[in-house]
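The form predicted alone is given below as one chain in C-alpha cells.
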Amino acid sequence: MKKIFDAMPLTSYLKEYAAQGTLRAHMPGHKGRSLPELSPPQDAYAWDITEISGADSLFEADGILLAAERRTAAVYGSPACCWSAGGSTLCIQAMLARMRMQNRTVIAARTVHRAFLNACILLGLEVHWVFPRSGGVISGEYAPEDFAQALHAVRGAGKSACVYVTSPDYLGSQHDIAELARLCHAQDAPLLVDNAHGAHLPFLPENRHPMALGADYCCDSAHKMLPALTGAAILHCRSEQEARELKCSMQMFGSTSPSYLIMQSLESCTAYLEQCGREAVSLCAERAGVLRRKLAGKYRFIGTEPLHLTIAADGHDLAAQLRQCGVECEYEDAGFLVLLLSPVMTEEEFAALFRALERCTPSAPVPAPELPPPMQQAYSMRTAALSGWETVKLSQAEGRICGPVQVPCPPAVPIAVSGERLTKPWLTLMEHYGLGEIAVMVQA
C-alpha cells in the first residue's frame, strides 16, 4: 500500500496534512470538518452524481435546485441568487457577460482578481481603471469621487458604464459600497461587487453585505469563510428574471456537470446559516476582536473586515514561526500576513491561535514601493493576451508589452495588465512581490 501512495503525491500530501492537526487559519472555511448531520457520509462517492432524473439541472433549474437557490436567497435577504459550483470565477464571468450584452464600459478598481481580467479578455470588454489613493496593488484605499469622475468621463463619451470593485479585498479592506451604489445609480450604472471574501457579512451585527448596501450584482465564495466545499459560490442579483438570464451566461463558461457534492455543501451551508449563522458569525467576530485587543501592543493589525486577521509584518518570517506552532496562514509576503477566521472555529482554536501569536516575534515589514504612474495601454487586453508570447526575465522586460497575466494564487491580483507597456518602476514592484519573470508579446 505504501508504494501506491508513493506514486500519488497529491493524495499523500492531503492524507498527511489532514492527519497533522494543523490549526487552519486559511480557506476553506469548514477548517477540515464536516457539519454534523448535514454533510455526505465518509464515502462521498456514494453521493456523487450528475443530472439524473429527479436531480434537476443547475443551469436550467426548475426543481430541487431552484428551491434550494431560493432558500439561499432568502437567508441572505437577496431578491434572487444563482448557485455556482465553479467558484466566484464563474459568477464573475456571468456578471461581466451581462455587461457585455449591454455594451457597457467597465470602470474597475485596479486591485482585482485575475478572474476578472481573464473574463474581460474572453469577452472583449473595455476597462477603465481606477487606482487607489494609497496602499498597493493587493489592497488600497479608494476615493468614491474617483469613480464618479470616471463615470462622468465614460458617459461624456456617449457610452454606458458599470462599476466593478473587490470588497473585501485580500487584506480585508472594504469599499464604501453604499456611497458607490448611490453614485452608480445616479448615473444609471450597475454596481458589481466581487464579495468572494465576504459571504459571512450579512450575519454580522450590522449587515454589511453588498446587496444590502445597494449593489446590483454580487458574488460570494461560500467556501472562503463559511463551511462549504471549495468551489461553492453564490451570485446575487435583483430579480428572478435576472437570475434566469445570468444562468444563460453561466452555462457558457461552466461545466455541464457541476459537482453535486459542492452543491450539497451549499445547501448544508444554507441550513447552517439558517440555524445559527448570525450567532456563530457574531461570536467569531467578537472573539477576533478580543484577540486583536490582547495583542495590540505586539502586532499592528490592518483592514476593516473582522474575520480577516491581517498583520503588518515580515509575513514570510512570521509564517515560518507560526508553522513551528502548528498554525498555517492564508497568505504571506514581505509586508503582510493574513489569517482567515471562520464561525466554525472553536473557543479552543482561538485560544491556540492566541498562544501561537503570543509566542512569535514579528519582524518589521518590508514596505512595498509606492504605486508608480499608470502604464500606457499599448494594445487591448484581448489582443495582448491571445497573441504569441514568450517568458523573459524582469531585467529584460522594460519597454515590452505584457502578455497573458501569470500571477500566483494567493493573492492572484495582477500587477501589470495584458497590453500595458512595462516600465521600470512597475517591474521593481513585481520584484518586491517575488516575481522573476513575465510573459510578454513576441512581436512587441
Ligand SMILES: Cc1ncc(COP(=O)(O)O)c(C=O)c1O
Second form
Amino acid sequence: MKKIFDAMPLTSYLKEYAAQGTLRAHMPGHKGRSLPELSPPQDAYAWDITEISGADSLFEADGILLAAERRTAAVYGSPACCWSAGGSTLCIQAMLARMRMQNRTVIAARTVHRAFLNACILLGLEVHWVFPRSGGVISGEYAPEDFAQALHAVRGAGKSACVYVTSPDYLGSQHDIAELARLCHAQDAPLLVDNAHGAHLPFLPENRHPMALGADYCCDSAHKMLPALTGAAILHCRSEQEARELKCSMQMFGSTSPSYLIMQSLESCTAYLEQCGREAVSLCAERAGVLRRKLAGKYRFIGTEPLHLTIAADGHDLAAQLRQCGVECEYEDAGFLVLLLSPVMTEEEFAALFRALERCTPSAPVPAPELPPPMQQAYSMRTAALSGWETVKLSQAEGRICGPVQVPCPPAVPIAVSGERLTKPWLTLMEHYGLGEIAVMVQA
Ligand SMILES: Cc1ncc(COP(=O)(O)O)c(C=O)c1O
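Alongside the form predicted alone that was just displayed, please also present the structure of the form predicted in complex with this ligand.
Okay, now the whole complex, with that chain kicking things off.
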C-alpha cells in the first residue's frame, strides 16, 4: 500500500498531514473531524449520489433539498436562503448576476476577494470603487460617508446602484453593516455582503450576522468557520421568490452536479447549529477572549471578529515557529498572522494553542506601504481581463495595463484590478506582498 501512495503525491500528503495531528488553526472549520452521528459513515462514497428519484435537484429544489434549505434559513433567522456546493464564489456570482439584471452600478469597498472581480468580469459589470481611509490592501478602515457620496454620485447620474462590501475581511475587520444598510436603503440601493468569513456570526452572544443588521443579500462560507466540508456555503436573501430567482443565476455558473456530500455536510452543520450553535460559538469566542487577554503583553492582536485571531507581527517568522510547535496557521505575510478558531475546537486544543503562542517570540511586523492614489481605469475590467496578455516582471510593468488578476490564495485580494494603468507605488506594494511579476494586456 505504501508504494501505491508514494506514486500519489496528493494522497500521501493528505495521509501524512492527517496522521501528524497538527493543530489546525486554518480552514475548514471542521478542523479535520466529522460531527459524531451527523456525518457520513466511514465509506463516504456510499452517500455520494446524483439527482436520482427522491433526491431532489439543488437548482430547482422542491423536495428534501428545499426543506433542508428552509431549515438553514430558520436557524440563521433569514427570510430565505440558497445552498451552494460551489462555495461563496458561486453565491457572489449569483447575487451580482441579479444586480446585472437590474442594471445597477456596483459600488464596492476595494478590499474584495478575486471571486468578486471575476464575477464582474464575466457579467460585464463595471465597479465604482471606494478605497479605505487607512490600512492596506487586505484590510482597511472605511468611512460610511464615502459610500453615501458614491451613492449620491451614481444616483445623480440617473443610475440605480447597489453597495458591496467584504465583512469580516481576511484579518477579521468588520464594516458598520447597520449604518451601511441605513445609507443604502435611503438611496433605494440593496446592500450585498461578502460574509464568507462570518457564517458563525448569528451565534455570538450578540447576533452580528449581516442579514440581522439589515443586509439584503449575504453569502456565508460555512466551510471556513463552521463544521462543514469545503465548498459548503449559504446565500441569504429577503424572500423565497428571490431565492428561486437567485437559483436561476446560480445554475448559470455552477456545476450541474453539486456534491451531495457537501450538501449533506451543510445539513449536518445546520443540525449542529440548531442543537448547540449559540452555546458552542459563544464558548469559542469566550475562550478566544481569555487567550487574547492572557497574551496581551506579548502579542498585538488586531481585528474585531472574535474567531479570527490576528496578530500584527512578522507573520512568516511566527508561522515557522508555530509550525515547530505543531500549529498550522491560516495566513501569514510580512505584517500579519491569522489563526482561525472554530466552535468545534476543544478546551485541550485551546490550551495547546496557548502553550504554543507562549513558547514563540514574535518579531516586529514589516509595515505595508500606505495605499497610493488610485490608478486610472484605462480599459473596462472585462476587456482587459479577456484580451491577450503576457507576464512581465514588476520592474517592467509601469504604465502597462493590468490584465487578468492572478493573486495568490490566500488571501486572493487583488492589488491592481484588470484594466488599471499600473503606477510605480502600486507595483512597490505588490513587491511588499512578495509578487515578482504581473499579467498585463499585450496591446497596451
Ligand atoms: C473574503 C472571501 N470572499 C469569498 C471567498 C470565496 O469563498 P469560497 O472559497 O467559499 O468560494 C473567499 C475565500 O477564501 C474569501 O476569503
